[in-house]
Each structure stands twice: as C-alpha cells, then as structure tokens.
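The data below hold one chain only, encoded as structure tokens and taken in the form predicted alone.
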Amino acid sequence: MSVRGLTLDQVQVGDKLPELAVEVTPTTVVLGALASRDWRPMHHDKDFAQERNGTRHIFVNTPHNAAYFERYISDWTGPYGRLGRIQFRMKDSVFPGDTMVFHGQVEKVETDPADCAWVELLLWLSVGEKVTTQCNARVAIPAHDGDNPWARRGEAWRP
C-alpha cells in the first residue's frame, strides 16, 4: 500500500483486514456519547445504567459504534477510501473494561460503469469470544494511482 492507500489491484476477494483492538474506558464511552450529542444517561451515568437498564456499566452508543467501524475501514483503505454505505446490527453492548477487536474480510470487488472501484466488506466487532456487532460496508477505493473517489460527483458517484 502506498501513502495514498489501497488501489484496486491490491485487493482480492477473501483478503482479511488486519485486526484492530481498542481498549474501552469510561472516558471512551462518555466522549463518544458527547461527540454524538447523546445525552441519555445510560452512556455516562453508571448508577442509572445499572439500576434502570440492568447493565453492568455505561455502554458505547450506536453512533460511536459506527464511528469505530468507519475508522477501521479508513485505517485499511488509506485516505482515498470513501465510504459509500454501511449497515450494522448491534447484538450486544460494549462496556468499559472490554477490549473491542474489529475483524474484516473482502467479500466482493468490482468496478461500476463509471469506472469507480468498489470493495464490499464483511466486518464484525468482538469482545472476547462474543460477536457484539456485525457490519456490511461498501467502500470506493482508487481504481489506480491518480484516481480519487472523493473527486467523484453526480453520475460518477453511485454508492
């Protein structure tokens, strides 16, 4: 991978993305809630989370979870990777003290009629042996050196 990131010729179906491990702290959870303007107390008040929600601690909210997947994808693609679509399903919560581990695999590689290169990814987040979130993403990467998915507009951009 160059400084510009991945290009189409460097990606194949079945490729595994490198794992990303992130230690979760109470501060991590609260900052994610603040950044997404989520003032609900289960994301910053441990007593509320335990007594009213029945959870063991405060927990990572949905936009924060999405942001981590976006980071994971962009760490892999480099700066010219452009997210076209993301869909995920949270199956369990992530709490302070957990280590989130992101995993991924290339499911499809294609070029559309406008010569935009697309990679479809299957991603998942695990804590220990448990998968807490499953995710599918479609991301544009440069078809070749000199291509920039971020420059695409109108008919040339069809995520």
The other form holds:
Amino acid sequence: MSVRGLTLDQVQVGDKLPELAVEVTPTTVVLGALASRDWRPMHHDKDFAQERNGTRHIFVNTPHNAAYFERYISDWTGPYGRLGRIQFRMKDSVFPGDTMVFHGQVEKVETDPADCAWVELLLWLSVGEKVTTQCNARVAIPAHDGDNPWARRGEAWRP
Amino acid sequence: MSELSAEVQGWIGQRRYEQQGEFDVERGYVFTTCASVENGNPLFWDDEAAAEITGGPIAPPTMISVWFRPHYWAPGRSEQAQPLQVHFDLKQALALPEAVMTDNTITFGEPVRPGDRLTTWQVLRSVSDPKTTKLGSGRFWVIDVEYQNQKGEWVGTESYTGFGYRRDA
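Let me have the form predicted together with the partner chain next, following on from the form predicted alone.
First the chain shown before, then all remaining chains and molecules of the complex.
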C-alpha cells in the first residue's frame, strides 16, 4: 500500500485548503438524511419543509454536514489523518439548488507531550456570500514518514 | 433570581439514560454515508489500506451518533426516550419553553469498527446562572453524550451547549 499523505513538515500556519464546491440537489439532501438514519420529513418532503418549517425547500441535516467536513479534511490530509475533535456552529440551512463551497485554513500546528502532531483548522461552508456553517477541527497527522496517528491509544491519544 | 432546584443540581455529573444501540455497526451504512458525500478515503473502501493503517475496517468518526438513531418502525414499540433527553428534562424542570443548541463539539477516541455494539449515556455538566440574550431570558447548559464500545473503551463524546429561554414579554 503506497497511499501516504501530509506529514508535519509539509504544513504551516496560514496554509489554505483547496476549495471544494458541491452542487446540492434534492437527491443530495435525501441521500444524506437516509445515510444518517434521519427520517424527519423536513429532509425529504418539500411540502412539509415549506408548510411546517417555513423554509423554501428540504435542507441538509447536521450529520450530513459533518460527514462533508470529515471528507473535506481527509481529502487534504490523506488516510493517515485522524480526526481528534470537531466543533460546529450551524448558522443557516443549505437547500437544493445551492452550491456549497468548503473553505479552510491552518490556524495552529503543534506536537503534544506524547509526540503526536496536531493541526488545528478553521473551516467554513458558504453558499454565495453567506457562511452557513463554521467549524473548528483538530486533526492528527504523521509527525514524520512512518508515523501513524491511528496506532495511538490510551495516554498516547489526547484529542 | 431563583436558585437551581435540588433535583436539577442532582443531575449535574450524573450518568443518565444509558442505552445500547439497536444494531451492530455495519459497513452498509458506512458505504452509504461515504457515497452521500463522495468520500473516497481508502480506509473505508480498500481493505488492504484499512488493514495497514487502522488494523482493519473502521467507520467514519463523524458517524458516531448514527448508530443510535432508532429504526423508523419496530415491532411492539410504543415510546422511547428522545435523543438528548436531558435537554428536554431541563426545559421542563426549569419551565423554559424554548431552546436552541448553540454549539456542538465531538471528540473522538478509539475507532468504531463494523460489528461493534456501542453504548451511550448522557451527563449534564453545568447549568449557568440566569442570562438574558436577544432571544429571551433563560439559562445555558452543557450536556455530554458519551459513547463506548462493547469492550468498555471510550469511542467518543458529543458535547452540546443549549440555551433554554422564555421570550421576553
């Protein structure tokens, strides 16, 4: 297996993650809701969403949003990147017809007392000019070639 | 302004609403979730990569709460505790009819693997003094939802900050 990814020496504060744009369709919303076992009608029934939630359409649910951020992070780190912590602030909903754009930048790089290399990311999701979700993530990456954050357990894993 | 009741104070730090997931962690949902966001991480699709990097297949960490969402229907079911029942208990006990979640943080421990059967419980961590915001008057609270696997290993914690309030007249 030759898949590697980012190591500590390749990351600096201020680095930008490549933007990711996703066209949202009704299928996108329904697929995410069913994958996360969220059967609530505002994620699949447009009439319900309009009449009961007062929104213009069905909208992306929170776990689907989280799964997108996870994908966005691991697209950047590669499979050795291990998510330690993620924090969300949902500000607005995302609807079919929207283009979601994911953005991110490196806020901090550190090595903890257990020699685990951590990158702190500021991430945000925008639709047009509007930021719909803000996210902070702490992700472990290999400190050097041959290191594997997934091998850490107990006191060696301090997310 | 009123002090917290002894009942609510007693909930702080207490492990409540412990339950086991209705089903084992399974790869079908992992594939469906990865497909729903076009996540091509080889950890979830390539057994050789998963064996080398994570000692076998794992589930995406952010799926942690998926394993506790109940079936839409099940034979003989009547009622069940709502997810985040402590949040609803607080609204009722403090007579605060409205509530919003202001923050959600998930911290991840041991990887969750296909075949795991997870257990969860809720812990009220804190309740603030009375506060007034643009929404109304009420209190902030922090609830942790803890998750562990069948070996008793910690796999994650979801921490929610809620604000229960009454609209100002």
